[in-house]
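Let's start with one chain on its own, the form predicted on its own, as structure tokens.
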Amino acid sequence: MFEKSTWIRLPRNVVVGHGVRSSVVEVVDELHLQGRPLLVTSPTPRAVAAEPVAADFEAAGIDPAIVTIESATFESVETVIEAAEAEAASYLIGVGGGKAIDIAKMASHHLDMGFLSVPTAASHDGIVSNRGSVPDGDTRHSVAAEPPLAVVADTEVLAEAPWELTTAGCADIISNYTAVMDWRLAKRLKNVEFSEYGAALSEMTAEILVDNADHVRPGLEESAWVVTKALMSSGVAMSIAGSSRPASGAEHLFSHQLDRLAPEAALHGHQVGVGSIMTAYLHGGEHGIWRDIRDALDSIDAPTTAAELGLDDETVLEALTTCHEIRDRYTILGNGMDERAAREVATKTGVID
């Protein structure tokens, strides 16, 4: 008898478009959320979006609280939890980039209360997913949580974000190609749980972005629209799968190891993009999709080499040969690459000279 069951949690409302930041109060009302909101933000997004959203709540007769976090750490999660309890908050609203939204997501999960996602940069798929990512010492934890009750993504605000944040979001999505390749490989060799629907949605999202890469340009709301929709789809794919597998494979292990070896040298999305070039080569060799990935990244001004990431060749090679040790997740890297093999793939793909 077939007894398998899956509980898929998705946002109830997704609002994307020009000027929709002013719709946050209306979205909250439609969700029938009562009580006091706590806005979780970081310094730059506070002025850009959090304070205007707070003003909208005040105009509606609701007294919001705001907490500003400086970094994505477990200490910041505790800070938000303490602020929510002190301010008697009923729900959280993450306003900002991935940092503020991930912290709000994890704090709301601990508090067992809902949260809304109001992104100010299209920098990664955490704006809609059911997972948060937080560095802890020399490692990074991907933590299961609840997805947002709603996402309000104002393309006018997103288009004004620093261009490198948008290209990082694009690269994060494009890397879904290799994440799904790794997932399929793990299914075949290790019999890991696999979702055809989650994999197909993730791949389609990457394909849409690669096909439209020539049209993704700085300052264009149309570009913000394309990238944001892609990030939403990627986040939904993870919720469907119940894991980060649709969007996280060897390229993410590579990025996490770079975070250990060269903290804050480059943006997460840019690191996984370069990692995806190399892992795609490992999957398909000379005639694989790695060139399409590299060309798409290059067309949106995202890094494709170690030098463009601000890294030396040896750091890239060390990350590539040791990143399989980070977590128990089977990928194309298997039990690891030796230095000579890593140098060959990095050289063949032009990541190092």
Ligand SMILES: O=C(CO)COP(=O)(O)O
Contents of the next structure:
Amino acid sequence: MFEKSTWIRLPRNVVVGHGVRSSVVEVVDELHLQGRPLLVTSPTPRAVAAEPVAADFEAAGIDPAIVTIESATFESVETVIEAAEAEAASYLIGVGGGKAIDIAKMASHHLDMGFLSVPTAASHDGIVSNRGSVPDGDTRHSVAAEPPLAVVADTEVLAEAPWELTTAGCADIISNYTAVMDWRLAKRLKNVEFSEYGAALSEMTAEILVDNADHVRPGLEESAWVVTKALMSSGVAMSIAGSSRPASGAEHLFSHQLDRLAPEAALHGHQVGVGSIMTAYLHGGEHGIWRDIRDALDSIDAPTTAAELGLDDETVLEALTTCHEIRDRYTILGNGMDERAAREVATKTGVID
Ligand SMILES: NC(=O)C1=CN([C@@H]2O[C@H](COP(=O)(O)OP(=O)(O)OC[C@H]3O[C@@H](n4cnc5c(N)ncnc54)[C@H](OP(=O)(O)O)[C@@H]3O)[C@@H](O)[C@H]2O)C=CC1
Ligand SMILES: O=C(CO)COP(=O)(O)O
Ligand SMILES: [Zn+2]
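After the form predicted on its own, can we look at the form predicted in complex with the named molecule?
The complete assembly is shown below, putting the previous chain first.
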């Protein structure tokens, strides 16, 4: 008897383009959302986009509330839940980078409320996904969360953000190559659930971005357009898979461990990009695709070495040898890397000297 079932949750409206920030109120209206919005933001995005969006709501006769969070933690999720209750909010709007959007997504899941995603940086592929990712003690799991009802991605805002945020988004997409390699390996060795559609979409997204790398240049609004479309596509791959597997393998374990060992040293996307160079080497050896990944990162100005991440060699090696413990996700790292093997892969790929 056939007993499979799946439930793919995706946004109803995705609005991308020049100046669309001013469409947030219209998008809310189109979704028939009633009552008071709570804008969930972080310090810089508050000034860049949350306050202008709040002003648009006021002009439309709607009184919005705003809460600012500083970090991607469960305490921040709690802060937002309390603010939503205290302010009698009816729905949430995450305005910011990955931190603000993840926290809004997770709080709205807990509150059983709708949420909109308004990215201010093309820096991560959680813009559309129904996963939230925050550290939990010594571990980190991406948890099921509310997918956005709608996404409003203003390329003018995204293009004005610091360039390294956009290159971080590119690197988060380029890392899909190794994430899918790890996923296939885990399917073969551990029989983990695998989605051909999720994997194919994730790989195709990385392919299209790399093919369009010439259009990803500082000062070009078109860069924000190209990268944001890729970030959305990667998020849809995660929603199809019902897991972050299409976009998160050992290179993400490496980055999550760096977040613990050297908090705020580098952006999420940049860390996973460097991780991806090394895990591609572990998958394919000298003649694998690690050089293609390094060159693709280099071509869009993303870091390819520990020094460019602002990290010392020992921190990179510690992360490589311990990151398999951070979550129960089988990858090319297996039960962990030997220290000399870690030094060899990091040296051969030029990540450390
Ligand atoms: N759920 C998912 O599927 C995914 C989740 N993630 C998560 O997303 C996070 C990484 O996202 P990322 O965006 O790099 O992290 P942040 O949200 O921390 O943003 C990075 C930096 O950019 C700043 N910033 C954001 N927008 C602008 C702007 N327009 N102008 C100037 N500065 C700006 C932020 O300012 P400020 O400090 O003031 O906030 C912050 O300093 C991680 O927590 C990661 O785990 C990543 C991928 C997928
Ligand atoms: O960053 C992500 C995908 O790019 C989310 O993955 P995690 O499940 O590792 O948090
Ligand atoms: Zn990521």
